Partner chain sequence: MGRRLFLLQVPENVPIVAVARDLDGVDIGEIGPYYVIESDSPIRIDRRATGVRHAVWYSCVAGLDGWRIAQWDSDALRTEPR
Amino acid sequence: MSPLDDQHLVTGVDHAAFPTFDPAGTVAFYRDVLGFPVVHSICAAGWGPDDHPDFIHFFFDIGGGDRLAFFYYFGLAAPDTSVGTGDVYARFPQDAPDWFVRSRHLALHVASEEHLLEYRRRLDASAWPVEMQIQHETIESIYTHDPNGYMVEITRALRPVTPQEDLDANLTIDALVDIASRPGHTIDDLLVRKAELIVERAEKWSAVGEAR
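May I have this chain by itself in the form predicted alone?
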């Protein structure tokens, strides 16, 4: 057994990467509107198999040592966007509901309401104004779409998440894993299984509490 077993070793997101067919719009949105500096780029000519196009891979600093990156492939035709919905790289059927399409998005964290509203000001003064501002559970977020059609969320915490909420989240996900393979499963099945897990684990929790 390795001494590193069961340790959380990841320190954050090095980068999340997406393709773009609009590099100028992408730079305008992330660098010029949101203020994320370009911090790295890779020009790749003759890379990969013979049919692989030349490309540039470029990165924006999004804070905390994390980066957001895009690939632009030279000579690659943009896909047909006349059929389906969603961004041009993850096409869904035309009748896919908006809430399903929007589940695929990038969320960036800020530290305060002041900072959230500053990003709202920048976006509202640009070609990509804020489409929604919502408070939900423990966060408040603004949303827009970038020049590529990706939904972008900027969010702030309304309050800290408690250890009890972390425990509840793990119970919920364990219950979901247990019932997800059942045909026709519903949220009621999840809640029943979660209650069962609470009963199963209550004795262990009590023992841990008494030992403290």
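Bear in mind that the values here come from a model prediction, so they are computed numbers and not experimental data. Positions refer to the first chain, counted from 1. Between two forms, the rigid core is defined as the largest C-alpha subset superposing within 1.5 Å. What changes on going to the form predicted in complex with its partner chain:
- Superposition of the core reveals a Cα shift of 2 Å or more for residue 199 between these two forms.
If the structure you just shared is the form predicted alone, then what does the corresponding form predicted in complex with its partner chain look like?
Only one chain is given; partner chains and other molecules are left out.
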């Protein structure tokens, strides 16, 4: 057995990468409006067996040592965005529900309301103003879409996450895994299974918490 067996070793997002067909707009949005420094780029001739185009792979610093990266491929035709909905990577029929299309997005963290409102100010003064500002359960977020149609969220915590929320998250996910194979499962199945897990585990968790 390795001493690393039970260790959680990753340290964050090295980079998340997306294609762009609008490098000028992408740089304007992330570097010039949001102020994210360009920290790395690769200029590469296409190579390999599958007719790979020449490309630029470029990276923005999104804080915490994490990076947001784009690929710009020379000569690659952009998708037709005049019909349907979605972004330049994933297109959907016009009638695809917004909640589904928006479910894949990038959320960046800020430390305070002041910092959130500073990004709101920068975006509102740009060609990509904030589309929504929402207080969720325990976070507050602003949203816009970048020049590629990718939804970007900037969010702050309204309060620190409490230890019992970690327990609750684990009970939810264990319940979901338990019921997900049942045909026609609903949130009712989940809440019934989760109640069973609460009865099994919640009291014990409390004892563990008090022992610390």
